[in-house]
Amino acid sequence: MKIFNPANGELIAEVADDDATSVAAKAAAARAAQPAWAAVPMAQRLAAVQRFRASVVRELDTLAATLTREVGKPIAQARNELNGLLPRLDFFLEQAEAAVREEQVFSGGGMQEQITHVPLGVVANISAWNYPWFVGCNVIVPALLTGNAVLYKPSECATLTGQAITRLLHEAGVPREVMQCLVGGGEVGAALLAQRIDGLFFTGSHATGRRIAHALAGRLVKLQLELGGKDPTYVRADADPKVAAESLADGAMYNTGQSCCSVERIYVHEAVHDDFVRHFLATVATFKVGDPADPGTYIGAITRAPQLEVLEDQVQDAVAKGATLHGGGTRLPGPGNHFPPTVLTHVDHRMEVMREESFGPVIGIQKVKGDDEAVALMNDTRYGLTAGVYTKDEAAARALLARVNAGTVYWNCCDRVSPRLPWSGVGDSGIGLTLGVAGIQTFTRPKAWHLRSP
């Protein structure tokens, strides 16, 4: 498989990929292994995680500079993802033994009964790579720590990364049949579902997301599909139209606008509209577009060549339909996939570009004259993954975001992952959760005990 550099396409490196026939056998290994690694004490797991966190920051430049040139991240952020990984791997140590200890919930009458969290066996991931350090370990690591074996297929576009992830906790002692990387594209996915496995934690699209539930569907198999989103947020008229813009802009262009919870869509009250796009406009004309790998660099490349043409489509729709389009909105030239930030106001739900998932630096705002007119906006959706609202006032913020239907909600804030707090979403934005204690949880099954005394 050859890798190319999205950011101005050269040739990175070619690596063996695997087929039908080398998945299965990783997959026979990783089933035979994985026993005796759900018997080893969680403190020699625990250790090897810890084993694998030091590498990360030992090796973090070398590791930020592959994520740059295999997938465009600005270096700036592959870094910030890297040091973001730590306090991530951190909570997993902290919290892991405790997320699976036996509980005892009941005592009396010569009767006991207890829940133990057995695992689930072997765990398949097939994952992302706009962010393959975070996603990719958000299940790898909680999944190794409750004694399961990993499947693990990183994206094509984040090949070098999932080895680097592999290879490093190999070295930490995680053994090498119990962590499998699987090298490859859509066939290779294919292959993994066909084999013999426990769960399957997928990370992507809505698109592919369907086609792995059908292909599952008569199995029975644990899935987790954590797919995209339309996240919106609501500007009400007591915010400082400033301060969310510049918060909004970042939330909106960061990674290159491609995260599932980047700024989707806002909706801004008529009272602070035009001071708010006069913000926002200020502030993107800051963002430096150009080489992934200079540290000035803001936009990076777009990954995947493809999504060029889906962001001038949505463009191209919105100016038709009677957008305002504020610069950008068409490739640049040269060689890579290099998009400009664009904003687009006076939209509507007409267009696509509020309504299906742009994955890129391209933005729409859209007046609103109220709370209400909002909130319903915001749920004019099949999406649901975050959502938020800038507003001085708590209360307000609070009743607001429990009528919007997402998995996570902001208040003041946007874009932002806690590993305290579980990663999940609603309707077409995915089933099952992963981060907090469920998030560890959920690699493991429920056993109930009942003990009567002779």
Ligand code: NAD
Contents of the next structure:
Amino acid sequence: MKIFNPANGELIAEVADDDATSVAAKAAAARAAQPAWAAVPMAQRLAAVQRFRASVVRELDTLAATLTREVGKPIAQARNELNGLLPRLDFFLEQAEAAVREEQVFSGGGMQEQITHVPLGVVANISAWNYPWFVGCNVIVPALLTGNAVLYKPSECATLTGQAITRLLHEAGVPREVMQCLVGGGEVGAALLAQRIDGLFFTGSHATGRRIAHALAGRLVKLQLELGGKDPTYVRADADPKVAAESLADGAMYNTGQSCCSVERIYVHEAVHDDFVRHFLATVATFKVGDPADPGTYIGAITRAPQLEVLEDQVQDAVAKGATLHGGGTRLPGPGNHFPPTVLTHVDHRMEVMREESFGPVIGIQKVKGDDEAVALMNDTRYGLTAGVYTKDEAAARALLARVNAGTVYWNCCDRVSPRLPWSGVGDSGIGLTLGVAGIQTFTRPKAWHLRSP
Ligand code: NAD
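Alternative state: the form predicted in complex with ligand NAD, after the form predicted on its own:
Expanding to the full complex; the earlier chain stays at the top.
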């Protein structure tokens, strides 16, 4: 498989990819090796993840450069992703043992009731490219810590990073059969689904998620799908328009807008709308577009070339239906895949840009008259990953966010993930969760023990 730099089209590597036969062999080896790994004391598994963490720190510069070259992520943001991985690893290291500790839930009359948390067995992880360290390790690390073997299919757009994660885990002491990397695109993912697996943990688009759910439908395999979103934020009349605009411009455009929890729709109260738009455009004007390897770059490459057309189509559809375009709107001349920050106002829900995931540096800003209209519009979506509100009034924020259908809600912040909180979606944003204590337990199943003393 050839790997190209999306920022300039250059060939950066050629790697051997898997096929149905090698996928089957890796799955069989993982199945055979898993019981021994589950029998390894937790302390040893924790020590392996500690060593993995140390290697990430040691190799951070090279790993960030690889991520930038293959995904087109600005180098400063690639480093942020790797640095942001460390507290996630620390959370797993601190919580794993307690999360799966045996529980005594009843004792009396000669009867004991206990729960143990046993590994699922062999889990498959089919992963996305936009935050490959985050979305990969959200699954791989707790799955390994809880005694599973992992068949990991990184995105074909983040293969080198996927191979690096795998190598570092092997060097840290995780047996090769227990942690396996499968290289290739959708067909390798499909071959993985055909194997005997005990859980499928997917991060990616809604379209692929649905296909995977169909493929596994008759199989009774535990399924988690972390999919896309169309995440809304509402700026209330009492919010500071400058503070909100600066925060939301970053939330919409960071990672070149290619985040699952990017701000994708903004509703602004009419009292502050014009001020907000002015500050938003001023902030966006400071975002440097260009070579992701340049430390000053804020907007890097669009990783997958077909997305350029999606973005252009959304902009054209919006403008044709009456939106105002404030700069940008079409791809930049090559080489590489580049799209400038693009802001649309006078938008409404007839437009694709307010309904379907953009996954790029494109944002629609819609004027609203008040809270009820904002909540109705925020909930007018088939997705539900995150949603937020900017206001000085905490009680109003809490009341409003309680009415919004989303897995994660934000007050005066956005585009934020915490290892301590569960990460999940509502509706077409997916099923299941990662992170938080529940995101460790999800790689196990509770086994119920009824024990009567003789
Ligand atoms: P994608 O759906 O194109 O690909 C995801 C993975 O599925 C890749 O590894 C791909 O090779 C594999 N795949 C493709 N076809 C397959 C098939 N038929 N069978 C099995 N596997 C197959 O998504 P992407 O472009 O890599 O990622 C972007 C999407 O991911 C966006 O929608 C984004 O919002 C979403 N995402 C969600 C989260 C979250 O936590 N909810 C996090 C990151 C990204």
